[in-house]
Every structure is written in structure tokens, then in C-alpha cells.
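Heads up, the chain below is alone and in the form predicted alone; it's given as C-alpha cells.
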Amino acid sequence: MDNSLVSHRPTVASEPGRTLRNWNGSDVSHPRVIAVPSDSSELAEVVKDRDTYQSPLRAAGSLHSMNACFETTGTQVMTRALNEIKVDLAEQTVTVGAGVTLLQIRNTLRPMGVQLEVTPEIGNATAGSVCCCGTKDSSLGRTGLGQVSSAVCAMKLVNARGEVEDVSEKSDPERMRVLRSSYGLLGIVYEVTFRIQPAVLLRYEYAVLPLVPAPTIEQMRAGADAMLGFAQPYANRIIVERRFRLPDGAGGPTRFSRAKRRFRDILWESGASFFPARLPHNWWFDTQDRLLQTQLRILTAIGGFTAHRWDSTVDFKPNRSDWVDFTFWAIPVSRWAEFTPAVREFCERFREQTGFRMSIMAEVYALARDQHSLLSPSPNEDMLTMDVVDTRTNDPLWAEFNKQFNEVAADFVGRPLLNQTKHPNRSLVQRTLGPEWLRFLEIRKREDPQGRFLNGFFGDLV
């Protein structure tokens, strides 16, 4: 027999199935088998071999999704062996394997004085996730990007037929637009190319404003290039972190600025998760409200601080004693003045009825209008997010709070992220994502009619 005619399958590293939990333990996956491909040929073999690697196939990186979008009863494809990093300073790009985290990218680029165009808080998220799912940072400037996937200029994936697709923004911009919000339903990504840019230096200042009546986005920005808000609906306040872009060549942060930045991060880390996880929730919320706004006002009074934009990326280590959980909604700026009193009313009503209230402030990101992805959270106008947060990850009242909050946000034309919004359902997704969702469903059905990548979570939505 001519051995040259024998097909040699690649050997894919595989493990027996076991229960996998996401970062904070709020959702679990029960795969029958775990596959760990190390390159595109091994990944293609996994997709094609339906007997060994049963459906549904769902990719997983750092398991930092906030809902069950990653779960499977079939095959979990772990991307950790896809870990190469290649920087091209001439082309201003970085190309990485799907299992590379945003922290690893940041740490590789930092000595070169460059960064990703978007530097989100969740540094543990992997490239394979952020290129086709949702995560964000406040947009820098009125036309700046706020979604990490919008900075993706090329990606390689294996589709439901086991074929390799090599797609770029230049070769097929519309296909890229679909893939940037495909949530792993059109294929499993194994390589991603991001645009990079020179490092951005920011000056940070703080202000405390009433939440109701809602300040306009201009009042919150006060001339800043970007802003992050910490909304306190029970105290009727929003602490605004204003970020002013400094000119190129301004020089790096001083030692005093770095110390103040570290103080800010400790405030957010301890105030947001450490103490609320250990102290009575209602007591700490009131104390936190007073302490945090006072301390941040002091930071502003002594000149604020400067920091690189990449410093906003945080290492959310999974081995910790204090967990947080959050949900995502983006609200049109044009509806913000109506939305904030509705949120306050909902929070107070829910507390009166159940005794439950959030133990942590809600985060408010300013997202510029962005049509780079089909299911973008800001396709038609600028948006302000409302990420409600709590430490009681698996409390039934937290789940019920989220389900009711979903309806409040949807009433104000809110937009979800399907990997960060808690407890979405079919009617809610159809109502909020509208024609774009119906178009995506047609594409998904055409490209994966047998549901190779369709798990129970997304099956309930489609």
C-alpha cells in the first residue's frame, strides 16, 4: 500500500468532560469532551469529526462571559494552546492566537509604546472572545471606538463545514461586520488581528452629580474626551470619572501620579467587591457612597492624576474570595433623561417588595455611535451603558432583579450584549436587536443548518 495515499489525522489534545464554571461561578458547562487544538488543522479536525466531538461545539477561553453563552453538553473547545503573538509595527497591527488574553497583548505592546485602540477593563478576556462577542471601554472622543471587536481588522476561523475562513476588513468588510458580533455561531476563531496605535496618555478628574434629574452627557463630560460613571441609584448620585487626552509627547505619568492611580484602583477594587462581599450589604452601600465620593473628590482637588489608557485593563483573577456579577445594557443618549428616573423608581420598588438592592454601584460607559458590527450596542446614536453590579452571584433575588431590569431597559430602546446581559430571552432579544437580529438568524441558519455551534443558551434565543 502506498503510504502517501493514507490520510493522517492530526492528534488533538483532548480531555474527559468535566464541569466548567465561568469566572464568578454564575454559570456552568457540562461538556462530554474537552478539545484543546493547537492549530487550524487540529481545529478543523474537531469540527469535522462529529462522532468523537459531538455537538454543540462551543469555544472557551478564560471563561469570563457573564451568562451561559459558552455552555455545552457536547464539546468544549479550549483555545489556550492558540497562544502566538506577532507584532507588526510597520502595519500597526498585532496578530494573536485566539487564546491570548488582552492583558498579555497589553503587556507585549507596552514596551513598544503602542496599545490596542480599545483597552477594556476585563483584561482576562481572550482575543477569540472579544473579536466576535461584546466587551467595551468608554469611547475616546465623539467618534472613537468603544467596542473591542471594532478594532479587529482580520480574523481566521473554522466554519461549520470544517473549512478555514480568512477574512479581513479590506477583503470583505461586510463579512467582517457580521463576524464581529457572531458569538461563535458561525465558526470558531483561531487567529485575530487588531489595529494598534501609539500609547494614549490621559488625565483623570472626578465630579459628583445628581442622577435624577439626569445630567446631559455634555454636563458629565465637561469637555473631557471620555467618561466612566459610577451610578448610585439609591443615593441619587453619579460619580463621573472624566478622562482628558493629553497631547503626544506629554511625557509619562510621574511617580506621584502612579501612586494616585494605584489609590484609585484600590478604592474601586476594595469598595466594589472586597468589603461588600463581607459586610451587610445595605450598611456598606451607604458607607461606600459617602467614602468613595469624598476620596475621589480629594484626588481631583490635588490635581487628579495622569495614566496611560492601557492602565484601565484589570486582572480579574479567578481565585478570589470576593466575587462580582454584572449585566449590560446600552441606552440611547436621547432617552437617558427618561431612563434614569425609571431606574431609580425600579430599584426602590424592588427593594420595598423584596428587601434586595444592589451592593455595588452601576457602571456607566459612554459609547460612540459604531456600526462596525451587525449587532452593535450603539448602531444608530451615542449610548450610555448601565451595568448593574452585585456581589451575590447566585442569589435568586439577584436573578429576578436582572429579569425585571431587562424589561425596564428594553422599554427605553436599550441594546444588550449576548455574552454580558443576564437572563435574556427570545422575545427580549427580538424586541431590542430587531431587524439586525433577524438578518443574523438567516445567516446562521444558512451557514450552520445542523446547529454544530448552537448550544442550549442560543437555541432558546433563536
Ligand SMILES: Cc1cc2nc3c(=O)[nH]c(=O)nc-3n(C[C@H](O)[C@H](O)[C@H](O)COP(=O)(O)OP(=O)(O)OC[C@H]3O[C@@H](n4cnc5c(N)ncnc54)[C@H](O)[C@@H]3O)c2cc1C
Contents of the next structure:
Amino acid sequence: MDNSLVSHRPTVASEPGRTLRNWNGSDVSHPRVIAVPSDSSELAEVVKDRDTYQSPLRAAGSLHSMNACFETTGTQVMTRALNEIKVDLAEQTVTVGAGVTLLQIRNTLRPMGVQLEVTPEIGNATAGSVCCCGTKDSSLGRTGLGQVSSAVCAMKLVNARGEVEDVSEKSDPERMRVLRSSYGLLGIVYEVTFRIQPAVLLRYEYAVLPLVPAPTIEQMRAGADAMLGFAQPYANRIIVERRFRLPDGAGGPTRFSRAKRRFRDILWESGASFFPARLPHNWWFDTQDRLLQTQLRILTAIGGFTAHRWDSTVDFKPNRSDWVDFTFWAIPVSRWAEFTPAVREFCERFREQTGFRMSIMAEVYALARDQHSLLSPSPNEDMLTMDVVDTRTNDPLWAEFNKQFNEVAADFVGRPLLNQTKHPNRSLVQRTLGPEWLRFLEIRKREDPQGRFLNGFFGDLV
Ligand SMILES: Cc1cc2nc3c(=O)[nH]c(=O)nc-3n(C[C@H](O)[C@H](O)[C@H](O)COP(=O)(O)OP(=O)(O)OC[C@H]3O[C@@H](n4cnc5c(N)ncnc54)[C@H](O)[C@@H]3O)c2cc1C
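Next, give the form predicted together with the ligand, keeping in mind that what was shown is the form predicted alone.
Once more the chain from above appears, this time first in line as the rest of the complex follows.
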């Protein structure tokens, strides 16, 4: 490493390059230099100075993405020094630096009794990433937002020409729509404004239904305002977490409710991966399929639990002994009944041919139709996701499973997220994101003809 690269640029804190890994080590980045700007002018200096800060320039938040979207052989821009938080209760917004995590936002807003409109499980994701990449939670209500970027009402970024762009929903809704799914390819974001709302209290219950024949979304919800499913294709089951919105002013969770919620979170954060990572694979996976539904049924039998929506935010710490890896596919609700038998058939065929089966159940989020971003995963109708999950992050059979699963999902008009779907390729992305992708490619080429932000991962897709 040539340290002279960084030594004559004292204004922006920089470090020599080193290998950076994402949370579970599935993907790596090998930057020549790491820049840590602390404000917009330092960020603009990094973007403009192509000699010191060589291309590709890729931002990095908490490195919790599930593919190599963050990788670079040039400059990694760490956003950790962009860390201010400003709450405006009168305007019902929170404005944060790009490096602020969803957990920090939750902890700032909670004492004020307010929350972000979309509160996913992942607490580590940073504002800079979630405003322009895909991060989701199940929609609350038939039309509720399911994508964090859709609740972003303004952002500030430095584009490929090194200019500051200050865009808001009010000033330029169409530009916001493009930026909300721009994946760092149109600029590096340094400040984000989210809408906030009064805290939402939910009651949680569980039900076990067959995966095939597929229940309708109404049967899965059974009157609930939101649902998250845990699909078990080998056992032909889907466990449904039903979330009922309680009226404003309802009393907060009791201590017993909090204890039950904690049990659910331990299962979520590490319980589901702890045993599969240690016990004989296929024997344990089948047993766990049975145990999990029993545990969640017991939770329901003893009254479910009540929790604030913000309680679902989890700190996925980097120091742990077992890992999970997952992919993302959203399937139109109108194709779900045909899709679930195809998933079961694929899983069984792959197990027969290779001996490999998924170690943990797949997550099924319900996303309402949403056109707030150009590359939205639910642009035309409500979608259900099938995020298949495994504990063997770097197993070649897991990679092969995902490559084949990509084709199954694409056959059912699935939509990917470019920071979460594993092993995407050019034809798959063109086929699944269709005309919106082509329009995005035109915009990207016009705004960044020299590929300042185009790394190898995205270079293979465009
Ligand atoms: C254990 C675990 C649980 C998860 N749970 C969920 C979940 O519940 N729901 C969900 O939707 N996702 C979930 N994810 C995925 C995760 O939310 C997203 O991948 C998210 O983008 C990660 O944010 P990050 O800050 O770590 O981004 P990074 O991984 O650091 O970066 C992701 C992408 O964003 C770009 N980027 C980062 N900052 C900026 C910026 N300031 N300007 C422009 N581009 C930028 C990067 O270049 C990269 O392409 C989970 C991931 C893990 C590891």
C-alpha cells in the first residue's frame, strides 16, 4: 500500500486501505484508501479529487448488506463521522447524518414518544444506506409503507460532479423517487430527513397454516393490521406473526409482555441460528421446524404479547459465533398460490440432488404497493417476500441454491433488492426490474459517465 496516497490530504481524515468484510463475511471490499469525511465539503473534496481518492468511490455504513454492493478496489467512504441527529417535533421529522444507525434514531425518538414510519428489525443499518437502498418491514395497514426509503422526505448528497444536491419531496418529487433506489450510484448521501409519527403499540399473535395450498393474504392476516410469515417449505408450513394495532392511548406493555417479547427477540436474533450452526444438519433442521412452531404457539396460547413497534429494532452485533445469511425476493400476491408449490418442489429437488436443505425458515414480509422509489420491489401490486435463510454463509451449495432460487423467483415476476438479493446477474436484473431498470441505467450513464461510483458488483449488472 502506498501511504503517500493519503499523506498530502490533511483536510479529510483518511486511512490506508485494508480488507473490509460485511457482517457475516459473505462479501469483502479491498479499498486502496479509506476516507472518513465529516461534512459535505470534505465529502465533495473526496468526490472531486480523483487522484487521491481513486474510483470506484463506494460509501460504507455498517456493512450489513447481504451482497457485494459496497465493495471497491478504489476508495471506501466511511460515513461514521456524519453523525448529527436533529428532531423537529413541530414538523414531525428527524434529520440525521448518513452514518447514524436506525438503532440510534430509535433511541433518540423513543423518549419523545415518536418513531420512524417504517421500523425494520435491522437496527444497524445506517440512514445513508436505507434512504437510497432497499430496507423493509411488513406494511402496517393495507396501504402502509413497507420500505424505509419511502418515509424519507429529503436528502442531501454529493453527485459525481462533486456538487451538493439538496432534494426534497416538496421541491422535486420525481428526483426523490429516483434517488430513493439509487444505491449510491448517483451520489453519496450525507444527510437524510425522515418523517416521524406517534409511537405505535401492537399486539402479537401466532398461527400455523399450510404453505401449500397457500392461504390467501386475508387468511394469513385474519384481521391483523400486519403480518410477518416464517415459511418452512420442507415441513409445508407457514408460521404467521399477526400484528394488531392497538388504539392510541392503550396502556404500554406489561412486564410479562416484555418478557415474552424478549423471548421472541432471542429466537429472532440468535436462537434460530445457534443450534443449526452446531447440531447435525439435516436431523436438527427438521426437528427445529417442529420446535419453533410449538414455541410460538405457546406464546399465543399464553396471550401473545404487546409491544411498541420500535421494540422490533435489533442490534445485530458483530461478535457472535454463528451467522445467518439471506436473500430477498418479492413475489406479487396474485402469483403467491402458484409460487409456493414451486418453492416446495425446488427445495425438495435441490435436497434430493445435493443433500442440502435450508437450515432456517424463510421470512415472508407483506409489502403494500408502493411507487415512492423507481426500483421499488412492490410497484404494481402488494407483494409477499420469500427471503430464504441459511447459517452456512460461504458454503458453495448455499450459493448454488441461491442462483437456482433466483430463476424460480424470476419466473413468478419476482423483484429483487440490489443490496440484499444474492448472486444477481445482468440478465436477471433486467428481466425482473424491467423498464424501470432501463430508465435508471440511462440516468446513471448521463449523470456519471466516467463511472465514479460504479464498482465491480454494479458494473456487472449495468
Ligand atoms: C443480521 C441482518 C439483519 C437484517 N435485517 C434486515 C431487515 O429486517 N430488513 C431489511 O430490509 N434488511 C435487513 N438486513 C439488510 C440491511 O438492512 C441492508 O442491507 C442495509 O442496506 C444495510 O445497511 P448498512 O448501513 O450496513 O449498509 P452498507 O452495507 O454499509 O451499504 C449498503 C449499500 O449502501 C451504499 N451506501 C451506504 N451508505 C451510503 C451513503 N451514505 N450514500 C450512498 N450510498 C450508500 C453502499 O455503497 C452499499 O452499496 C439485515 C442484514 C443483516 C446482516
